[in-house]
Amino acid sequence: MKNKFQKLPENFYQRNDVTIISKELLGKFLISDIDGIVTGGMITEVEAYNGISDKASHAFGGRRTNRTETMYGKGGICYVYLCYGIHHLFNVVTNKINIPHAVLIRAIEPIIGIDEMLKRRKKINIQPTLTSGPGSMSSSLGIKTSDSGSDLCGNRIYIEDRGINISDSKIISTKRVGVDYAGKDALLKYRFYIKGNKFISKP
């Protein structure tokens, strides 16, 4: 059966303002199709990273490594990295080639394939901790660092528009989590989440 929902096109990701893209990702649906098992949910919390000028970004100052090279690709691919050697963190790469902007997806509200999410997270009941926090979110969707560089317009990991628009009055802006090392950039209100949604990580 043909999917009635539309994947976000490349031009959605390839715009210049990473904060606008971040806020517009709220209410969209992040979907994974891993080995024929489809899981996903509505994006509820994100963080923007503004490339080489942002001290909190992996690409600050134009830094390029084997790991971060993916961030310099075209907008519309994903950048997945390992945090503390345990957590696989999923980021949406935005802007044009060689402009390393990215949006960290911190949480989703589980909607699709919940039984599989519970199995992956070794949980019995649906709780906010199932998919809130970037490591938990990736784990619930089966996303790993091996997925880094995947095309978000492809069929393995993608983001859909299901017609849910989050108004500005429903978006809370705060400073990002765990970036105190970034000096004044740590104070930037680049974390956005849906007001009143329980599937939000704890700062």
Second form
Amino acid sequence: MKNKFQKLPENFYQRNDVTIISKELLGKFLISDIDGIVTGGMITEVEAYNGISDKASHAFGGRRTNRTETMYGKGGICYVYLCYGIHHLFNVVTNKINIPHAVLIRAIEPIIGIDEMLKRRKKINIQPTLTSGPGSMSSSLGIKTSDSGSDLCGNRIYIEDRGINISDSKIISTKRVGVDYAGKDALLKYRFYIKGNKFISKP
DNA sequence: GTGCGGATGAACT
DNA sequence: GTTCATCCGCACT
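The form predicted in complex with the DNA, contrasted with the form predicted alone above:
Zooming out: every chain and molecule, the one shown earlier first.
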């Protein structure tokens, strides 16, 4: 049967304000279809990375390397980065080409293909740790660095609007995690999560 | 060629 | 609450 839910259109990602896009991504569904295995869930926690002026961003100061090149691509693709040699961190690239904005997806609430996600994480029961935290989340969905640059309007990794709307009063905004090195930019409230949801990396 | 730091997670006490 | 595994990519020589 045809999927009745709508993928977010390219122009959703290509707007200028990465913090607005971040907030609107809360409550949307991130879904991966890896070799026919479909897994996914509702986005519960994100962080905004505001391009070349953001010290916490890999693209700070306009730095371009092989790795960060993906962030300079068009809004609507994804940027997957390997951190600490172990963890795959999944980002949504936003804004126009050559403007390296990105939204780090930090946590989702597992909904689709839970058995498969448990298998990938070698777990028996659903716990918040299954998909809370950027490394765990990517691992559950089977996302790897080789998926970097995938088009989110495509059929492998995509984001759907399933009609859930998170009102402003349900959104907590706070400092980002793990970016203390970024000086005053570390104080920016660019982390957003859904109030009261269990699937959050840090309350 | 080489050294070092990192957008973390899990397993401990 | 704390500690530590683990390895790629960047910056520099």
